[in-house]
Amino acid sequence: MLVNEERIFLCKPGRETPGPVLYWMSREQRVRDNWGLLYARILAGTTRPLVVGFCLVQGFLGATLRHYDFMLRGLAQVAEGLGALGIPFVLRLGEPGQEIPRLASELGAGVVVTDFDPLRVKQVWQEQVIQGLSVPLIEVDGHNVVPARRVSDKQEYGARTIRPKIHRLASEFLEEYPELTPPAVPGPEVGLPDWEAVRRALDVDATVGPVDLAAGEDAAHAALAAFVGGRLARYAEDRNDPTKDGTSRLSAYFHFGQLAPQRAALVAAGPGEGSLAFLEESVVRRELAENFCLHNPRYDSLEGAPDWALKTLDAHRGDPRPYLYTPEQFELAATHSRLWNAAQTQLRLSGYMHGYMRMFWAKKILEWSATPEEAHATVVRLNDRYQLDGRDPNGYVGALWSVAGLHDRPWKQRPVYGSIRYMNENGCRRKFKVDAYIATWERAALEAG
């Protein structure tokens, strides 16, 4: 059982001790197909126990009960799956910078392994954990087919520059996962977490409630099988039509680490147009977003946009807006546009907005907001508040692509937009049955009360 050394990054050097191996699970919340967990098992060898720890942080980047509910349902499956392999699962509530070093000390851990994550808050957590540890901390990239630290050491200009790098390295990294075997040495008896007590302890916004989507890696693998066995064949044709069930609907499982993107790539790979289109989106475009967030710390701000986009937006800052809405009006789907309101309603009720509609939705927020800064902030806040896959590199890059031309090029000059790519309802009507989409979500809004 081997893990490609290019996936491994030594965050804190030092000498390992003979104590247990602690895998600090964070981004990759699954038992199967998990390079970090597999590497921790390798380090445990035949002489050391393996323990998995997870730190539950309250109020993470504005996450709501919707997000915590989905995550906790998945973590319950993780705990059971690990237990079947004789691997203890420890859940702690609090800040990782305090709880992970404390857990490592209690266990007498000899080394800590964790997941790669490009987001700024996760990098801060790692630094805090490093300060509190007396043993090495090792990061393993289990989220990207080609490890983000390997594919490029700089911010890539766009898909056309990162694509050949990914394609060149894919054969090295797109490999089948080895089986996770039970540790040779049993870990301490910790019992399963009291999930109801954990839920009672949550202090999060409960006004955005759970969604009816099965959570956990079993559900994720079932969703992948359903997609590959059905919709994948027409993915290239149907994925941009919001009235068709043509997308993979795997983004939430990717975001919460309940499904490895590499597993999806392995299962979906093939010569058909659907497979090629899916691999472009799930590997090239997704890993372009990882690259951007890793190398640009302003990924969640308008300041992260390219210079040409900032200049054109600033030049059109004083243009009259055809409509002007507050962030609160946007949130309540209280605009003049039935199509835009339908998209926002889909987001609020289902925790999901079709990708094509998400672009239209964000661009209209730019057109109908007082400033580009306010527009971008509204896009990020609403996406992260309601979208099940919010607070993700894909979401941050999508916001900047829509509002400020990231990974795009200048287009024809228009009021408000400048040379940012433009979208409107007439363009939507040429692509799909707009009235059917509107009717679906207006009806859903009525039923929801």
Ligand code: FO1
Second form
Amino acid sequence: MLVNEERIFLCKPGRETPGPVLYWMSREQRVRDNWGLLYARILAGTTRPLVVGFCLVQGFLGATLRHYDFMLRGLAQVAEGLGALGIPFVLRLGEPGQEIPRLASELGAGVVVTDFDPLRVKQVWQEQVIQGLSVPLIEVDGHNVVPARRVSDKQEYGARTIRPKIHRLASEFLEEYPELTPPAVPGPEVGLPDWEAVRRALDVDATVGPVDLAAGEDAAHAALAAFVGGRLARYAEDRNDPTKDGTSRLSAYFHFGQLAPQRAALVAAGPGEGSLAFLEESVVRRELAENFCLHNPRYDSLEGAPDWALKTLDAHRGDPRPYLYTPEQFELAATHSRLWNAAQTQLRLSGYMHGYMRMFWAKKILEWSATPEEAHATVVRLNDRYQLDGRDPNGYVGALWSVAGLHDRPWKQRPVYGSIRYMNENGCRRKFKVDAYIATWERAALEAG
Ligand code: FO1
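Pass me the form predicted in complex with the ligand as well; I've looked at the form predicted on its own already.
The next block holds the full complex; its first chain is the one shown before.
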């Protein structure tokens, strides 16, 4: 079987009809290395057309123009790439619960394929689409090396417990992708979407503007090549230094599905410690986040944290807070800490914050907020509003790791933190040139006005 059956999950059983195959693209917004698209192509065989549909929703979990701009630039390349293979790409604006069943019936689709995504909003969409469909809906996990539904049937305690399961299964799933061949039967002539009209129709918050990061599959593959060719070797030691461009900078491409994490793993795999560190981050840590969001319905609230963490945060609720800021003051980078303000400025202006700084940035929000609940809400809101890769399982887990010890362990007791791991500026100073980082982003803040 060209697509491992463990990646396939039958959401809505039923009898296929001989009509076209519709691949409802959502998470995996790419032509290459896309298991859902490959599976839909296999179902089309030699007798049925294959059509790709994408439903563009307004206001996806508070996404801003920054996110839609990056996504639409990538989707335009998807439409071109599919067109070159003779596969029509249909864009619909509205709610998937209405638009996908409507498109399926317009096409007389015989079966619908879609992407695995553990986020609640996607499960709701799938439920609504299932109500409106009379043919089967099949979900394919195109995001994980080891399919999330396969690696574990419960919430894993941490990297320590999921790592051996992933390593044991990696040899079965870390495989090369089969070739996507043009369909044997041509689909309906639909032409390319009018992207300018789509942008005009979008009603999104434009106060958080686009970033100048190149978007789309080609840019993602170039970024991967640059990382593997240049920085991978030193990744193990450089990844924690925000003044060095040591990280992969691939997270936005993973988030919008413009690059398959499995492709990155295939290209970066090797004996060096940089490769091992990168595979730990891009496979073990990322798939641990998928596992958490799939099995914990409260993945985006403080209640999703481990009991020991909630207890310790509770016990220290009344501790004096020498510094206290409102969510607005955090958003405006208006704290007493020049380092923290620099991190918030980098986030606001560039849509990216280095992984190490993200942890420091979030932990200080815990320390300087009135309650742990408010702190967690501020971390999630600012992350999803400004990070290009916001609204992602990785981000929800990162917020709970920083604020409430998810996938971490108890540390030495401290005021406010209790036994949640503590971080401070001195820790940053031991890791990298903090003054250079501050100077960079204070200058950027002045230039941005
Ligand atoms: N997925 C869609 O199927 N349609 C959308 O219009 C859409 C908008 C969107 C905006 C910002 C963002 O961060 C994600 C967005 N997604 C959309 C979902 C994305 O494709 C990913 O599936 C999830 O965010 C990651 O789990």
